[in-house]
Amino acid sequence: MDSNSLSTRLSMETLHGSLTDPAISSMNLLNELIDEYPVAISMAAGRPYEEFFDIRLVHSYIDAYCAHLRHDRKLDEASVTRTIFQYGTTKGVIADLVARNLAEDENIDAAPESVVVTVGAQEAMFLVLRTLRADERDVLLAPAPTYVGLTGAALLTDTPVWPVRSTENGIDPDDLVLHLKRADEQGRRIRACYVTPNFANPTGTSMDLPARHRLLEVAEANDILLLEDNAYGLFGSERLPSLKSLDRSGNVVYIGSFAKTGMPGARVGYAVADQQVPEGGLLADQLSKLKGMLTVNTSPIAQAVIAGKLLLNDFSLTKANAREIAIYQRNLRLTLAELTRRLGGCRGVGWNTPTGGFFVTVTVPFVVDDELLAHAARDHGVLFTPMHHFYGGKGGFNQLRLSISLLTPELIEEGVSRLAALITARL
């Protein structure tokens, strides 16, 4: 076989269509710019604060989990070793501990058998969408803008995403109802609506309590699932109840992650899918079937690290993250204050004021694209995320996202100063 024949067979036209979608490559762009301009201050990456990372904690967490296996689970030494070293159950070896954490921090009553421990929340999203997407009629709803990981999972599962209007109070239930009517008229089937009620990525917005109840009412009345992503719920000035804790009709599939609250390097997430599937047990059972063919199981060593952190903090990640919560709140206040100080008098420039999470959205009266991002990195030494990446390239061209989580006060002050220099130069 000659190379020309092989290159024809491997042309981009013959590969999966998701590979040429801008959403798939958007995060690679940021990584490339970070590598190319290492002295640029990155206000782009939504990564946890690093000051409290300590390699000794990994050992402490694994030791705590092994002690739990010996004393609480009554396992002998060979069984403890096997639990850590061998393949584990597909749903996860710590599902019961995850359920206890949900009860402690979120007031969610989840049976351990309804929990599927995944390789990050990203796998949980993929499993849910792959399970729900039965044929070409099926559609997913999501707020505009939305998290690129959700967009990517939808692309990989060939699930069309219809954008729902999003406001300062989160996803708009009335616009959601209009999409349900549109789907019915077109013979399409809305399988679920993705929503992040707390400090959404990328906008930083949250839903107030009445909006949460209204969304649950719409879901119940129209018999659709809500896919609740709650990666940032702990990091606010106040805690509102999750949709899952308020749900009385079984319409919420809860997608969780320990990347921000546990340890990002462990790559442990989960789905709580307690819905009954006629002749199929729990929805969690169906997710685990797919997981068995995708990743087989989530690393027991990674699960042990997360389990140990839960055990050593009485199952409360709110307690475990007390220092981090204080820092994220400090960083958020400082970022908003610096934006006001540096850009408060600039005509056409504005930003939202989240009360928690990692992100702030800045609006400017000019186009924010990848070319401007490269210019900002090269000539001003600052990185951000153009919001058009979260609109699938169909909006957000005058907005940018700032992440406040990874920076010190000094870097925030300097980063906003550099950003203000860029903006005022463009104005």
Given for the second form:
Protein chains: 2
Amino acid sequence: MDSNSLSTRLSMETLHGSLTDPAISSMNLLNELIDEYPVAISMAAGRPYEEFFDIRLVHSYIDAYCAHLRHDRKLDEASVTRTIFQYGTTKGVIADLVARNLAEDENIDAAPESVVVTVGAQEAMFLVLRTLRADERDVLLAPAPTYVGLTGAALLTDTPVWPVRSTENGIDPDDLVLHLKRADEQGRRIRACYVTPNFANPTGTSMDLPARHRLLEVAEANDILLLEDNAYGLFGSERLPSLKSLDRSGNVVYIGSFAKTGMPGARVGYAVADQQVPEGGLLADQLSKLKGMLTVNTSPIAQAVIAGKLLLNDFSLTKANAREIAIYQRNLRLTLAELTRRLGGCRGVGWNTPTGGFFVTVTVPFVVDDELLAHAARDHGVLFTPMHHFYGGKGGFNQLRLSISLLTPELIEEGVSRLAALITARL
Amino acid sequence: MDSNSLSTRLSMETLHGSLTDPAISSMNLLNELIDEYPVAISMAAGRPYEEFFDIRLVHSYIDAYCAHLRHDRKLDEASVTRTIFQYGTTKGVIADLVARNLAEDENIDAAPESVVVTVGAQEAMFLVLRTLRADERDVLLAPAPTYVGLTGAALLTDTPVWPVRSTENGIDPDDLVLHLKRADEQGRRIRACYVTPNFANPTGTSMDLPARHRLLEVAEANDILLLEDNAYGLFGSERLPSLKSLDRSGNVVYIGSFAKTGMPGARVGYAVADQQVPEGGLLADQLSKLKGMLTVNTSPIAQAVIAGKLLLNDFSLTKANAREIAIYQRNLRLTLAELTRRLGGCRGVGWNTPTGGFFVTVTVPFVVDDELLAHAARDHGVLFTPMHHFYGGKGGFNQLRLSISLLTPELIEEGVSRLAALITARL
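Could the form predicted together with another copy of the chain be given as well, to go with the form predicted alone?
Next comes the full complex, this chain leading.
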């Protein structure tokens, strides 16, 4: 009977494979390692800037949304209260306000019924992949390296991810087409290609305008969905149009996040999925059916907080984030300048030069693994993210990701100085 | 090329099977049908009573949680604000307060590290099933009829659910053992058995104390997990101990909901999973890893609302819900009395007599399908839920579910009167 004991029945090999996947377990180990060194300067965490957080804002956002329900939507007090307290519609109670924000900030014309408000962009990614992944033939394409949340959603849905070659100008459309051919030959179905055209996590790179048009042409010619993740688009020195705003053929599903532009603690994101499903309405309706089985609906209180921030800023998160955008820009310029000052001319050391977002990629002529990170934390008092974590452990062993979003100028100067000491000692 | 067009690639048969599963599509049709008749008296919706909803409570709950962070946890203002605004720990920022509530209301001794705070009980069910479902051998047991949310979570994880015979005293332990044998013979693995010992949705039935002990004995003898869902336990004339509080062998994973006892709009629930996973810590740690890939963390703002309600009520939701409990009890007694008054003695018509919860099951000597419901809505102005929806369309065709939670005495009297008119016309 012992081989049947409960704890044997709960051994790791009997549990879902995602729990022991190297990509996820390595990311968990990384986070534990980082937590061990709270006093080190962290250029690892991709969290938004905190200086302007203020509890009173939460109250005023909720009040602003309630006032909107009373005055713009003409709801009586019982209906206002019910909207906040009770179960809400699965697609979300603020889908119309999200659509107005998309029109204002992104020039995206989204019908409210094509919007599904989700528990962060993470749930939106899961819902899209779960909807599209029907059987073992189904495959997702994504750049390598890629956002770890995308890897996680793919693991949860047992969706294999084929890595597409990626350059400083985003995903390589020729390599994408090669993968489509390979899938055809193997009887596999490419369900979508995940892309982050603006300041991608982890690399910080963006696609230029011709690359965006080219990718859309390839998607249209091959009838393939693009999943556009745009968590960092607001944080640039110049704004390029999103794929969704350029899309004329309906190939783009847009994944939105309010974590960086609204408030991480609200955990509100969304998908815009206006594709027609034959005899199934909009793709958004299918996502919504799955959401009903996953989280029922996104907390209306959390939605009210985001709605209030939109309402108090004329639906413009660009406006709402004016101070933060200036700080991220300053931090990015300073980080790049400090890298030049401390490491310019060092043989084999380089970095890319993003014009926005939270991240910079540094390349070094030695292996960057978790052992090096532990050494950096312990002996140099600085934290970063080894890039191999974003390759599922299959690449990026000479690169690291620096995050600039949470730091002051002083901490950036000191952090880069410590990083430079670590690097130059190994050259 | 047309057969490869995007819309062909999005046809329903290419999408995940859950989207066309009869159980889910029928439930969607049901909800649409109910939405068509907003003026009918709804004995269909299982939503909590609304009279005491008040927006000011949301503000005071958030303030109470912030005060707790300042005074009990000794956090400085920046840390308080960060707790609310920023990403939080995956397991939840209020796990310790949930544990205190479980000690207070349920006599359950839960270590905070065994608690995972989730986006409603629905996410908790998904996480447990996703963790336990590794391959096609894995099977879940559940009573028939069963909660539609459990069916949904099973569909999303491709987990087959084998129905276990269920009586007025809950799940039949002998039938459970037969299923375990059958699974062994077929090379299948029973990963867990889902149970709702208190006032189950949809039937309203409860297990008596000997049945609880017997189920725990069977679970221990067969090394099987029980997933205990206790969304309605507080709403009874007498309180029986939960399986989790009686469990001495570690066989029970407890699924908690604050939707009925806290506030639906917070969308906060939790799992207590204190089982040891060899080389994997607690089962809660594995659930948490998956949650990180699904929703990252539950909104700290939503958690703050629930925490505040707990803090302002000495951690007792029994105390916080004293008025609601009295109303649900009154409504239940009145519904049963009105059924007796209007339908007592009618040949072939009967109902069960729950002592708590939101639901009563009515049995009639004719078929209760969605066509009858449409007729009831249109011609009699009353809504109920045909029970077959909770059998995945495979049973219950002579039963309907009445929900009593949202109504006034006047509406119950009128609703039962209209239902009786519908029923007696068909006898």
